[in-house]
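In structure tokens, one chain follows: the form predicted on its own.
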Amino acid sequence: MQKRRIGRSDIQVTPLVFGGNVFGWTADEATSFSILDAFVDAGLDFIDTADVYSAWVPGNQGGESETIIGKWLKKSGKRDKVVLATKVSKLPQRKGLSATNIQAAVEDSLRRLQTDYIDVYFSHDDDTATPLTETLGAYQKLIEAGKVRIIGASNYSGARVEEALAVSRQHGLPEYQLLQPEYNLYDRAPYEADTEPVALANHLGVVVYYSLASGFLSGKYRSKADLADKARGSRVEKYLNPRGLAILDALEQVAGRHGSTSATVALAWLIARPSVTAPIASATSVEQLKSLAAAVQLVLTGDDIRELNEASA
């Protein structure tokens, strides 16, 4: 399994990041140990989460997936064996990249966390009202102090993204290594034409989240009647028509042909695009990891990118 270099760092993972989201969500403690370790048992080593997960499940108020993999790192003593990203400005305690957010946060996200540093120190979202100057400015004290590896940008446009990285170039401030942006076999417009070129152009690292658009690609659901009573239903339904269901018929052909299912084939789609470093996806059960887990070794032929690519056009 080779492994990728993050940017221009020297931070190598393999290529599928497992999305902790779901801790504390639909998945409760004891599951989420027992999928951190297939995880890692599967050769996989790159975890992503956020001081805001999972904030908007009733009764939680933010921290509750760091706090869950904090707990299983003590327990299982793997820190070592795992890169690990976390992410600041959308806990509604914890709003924006101002200095002083960024320095309350950090603490209280290694606090949960149970580690003295962070692989990749993600802003979550952008914050037009803070100087870049400054928010870099604060995210260098981390780098200095030992307490953050490498920064990225989740959610920027590509404009920002360029525009963050002449700050850091003029002041000698910390680069953006790694974007996190939505992209998936068929959300492809927005990525493609915005931060995908300010990517490659700046050699980038890219981590792509709903990599399984909130699961529709693993072609459980086809019908709004499929959507019942599913927590990420909502989301789901905007899918449901004819482009969808041809790509969804598309990652059936392809599993088909690789004996493989359509969630390991979108995910595998997503690992051959030369500018993706790797996916994002979650799982709730150990049965569910090892068809994320499988798509770190399928390798899909020309034809069925081609097939894949004409479906989603």
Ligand SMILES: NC(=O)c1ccc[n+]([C@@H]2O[C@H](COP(=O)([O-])OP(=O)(O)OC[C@H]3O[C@@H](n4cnc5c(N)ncnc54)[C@H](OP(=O)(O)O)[C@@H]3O)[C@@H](O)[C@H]2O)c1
Contents of the next structure:
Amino acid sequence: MQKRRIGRSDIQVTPLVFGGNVFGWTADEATSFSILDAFVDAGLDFIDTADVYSAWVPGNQGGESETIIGKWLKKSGKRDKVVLATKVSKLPQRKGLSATNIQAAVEDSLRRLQTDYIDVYFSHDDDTATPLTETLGAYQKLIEAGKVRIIGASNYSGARVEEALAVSRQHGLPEYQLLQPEYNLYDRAPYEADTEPVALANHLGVVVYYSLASGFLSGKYRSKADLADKARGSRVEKYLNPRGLAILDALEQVAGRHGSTSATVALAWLIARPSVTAPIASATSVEQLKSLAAAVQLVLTGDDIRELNEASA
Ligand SMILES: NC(=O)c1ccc[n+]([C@@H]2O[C@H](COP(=O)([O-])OP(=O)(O)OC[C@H]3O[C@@H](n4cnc5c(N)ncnc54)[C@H](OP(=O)(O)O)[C@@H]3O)[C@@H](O)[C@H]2O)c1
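Having seen the form predicted on its own, the form predicted together with the named molecule:
Below is the entire complex, every chain and molecule, led by the chain shown above.
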């Protein structure tokens, strides 16, 4: 499988990232371990998590996803087989991007992940109250100490990415090398208008989240009745409209031509976009994971991509 370089860094990854927000939420520990084993067995290598996952689940405090990944790394001995990304700034007790908070948060993450380094450390959200020099200076210390290899920015506007890059260059501080915006066949405009041009102009890597629009693009939700009692139901409701259903129809058409599934085609469309290093997607079973892994093998034709673009225009 052809690996892709993250921006200008020396880190190469397979073009499908596993999204770890399901660990400790919709996947218990045993299921999480089997999914992670199947992921690596499929030849894939990039795992995304955050300190705050999955604090939104009643009874959780955050840190559950990192803890499960850490236990799996220890049990499986597969640390050197994966590229690990985690994030700081949204855990309620470790909010923001001040130097003090980053220093404390990284130690917590390393302990939970049972590793001594994080490959990609993301600012989970912008923090306009903290000077960029302070945040980037904190990351510089972590890189020098070998605790972090490269840094990334999630949910930043294009203008703020440019500002941060300029500050890094001016002060000799590390530069953000990887962006993590929301992007999928349904939610296109904000990324394409704002972040994508900045990523391309600066040769940044891009991993996109909600690649399956919270499962909608698998085609399994077509009416409100389908959402009842579903963990992601409230996130999917906004897609149930004529444009959303037209996208599902196009995905089905293309999937039919390739003997594939809608989820696989939705991810292959992202993999084919030149600015995208890899889509991030999650799965709650080994069966679902197969449709994720298949996306890195599926090559869409120009006609396929045109049909999907027209449906989502
Ligand atoms: N940086 C950020 O602010 C941010 C925000 C959100 C997410 N993320 C990252 O992006 C990752 C992906 O987001 P996400 O997991 O929320 O959404 P997603 O990838 O769009 O949707 C994944 C969900 O779709 C369902 N699914 C997957 N494959 C399927 C298949 N073949 N057939 C039917 N259903 C299928 C599963 O949920 P069910 O089985 O429950 O239906 C799965 O958990 C997260 O894990 C996280 O790492 C980052």
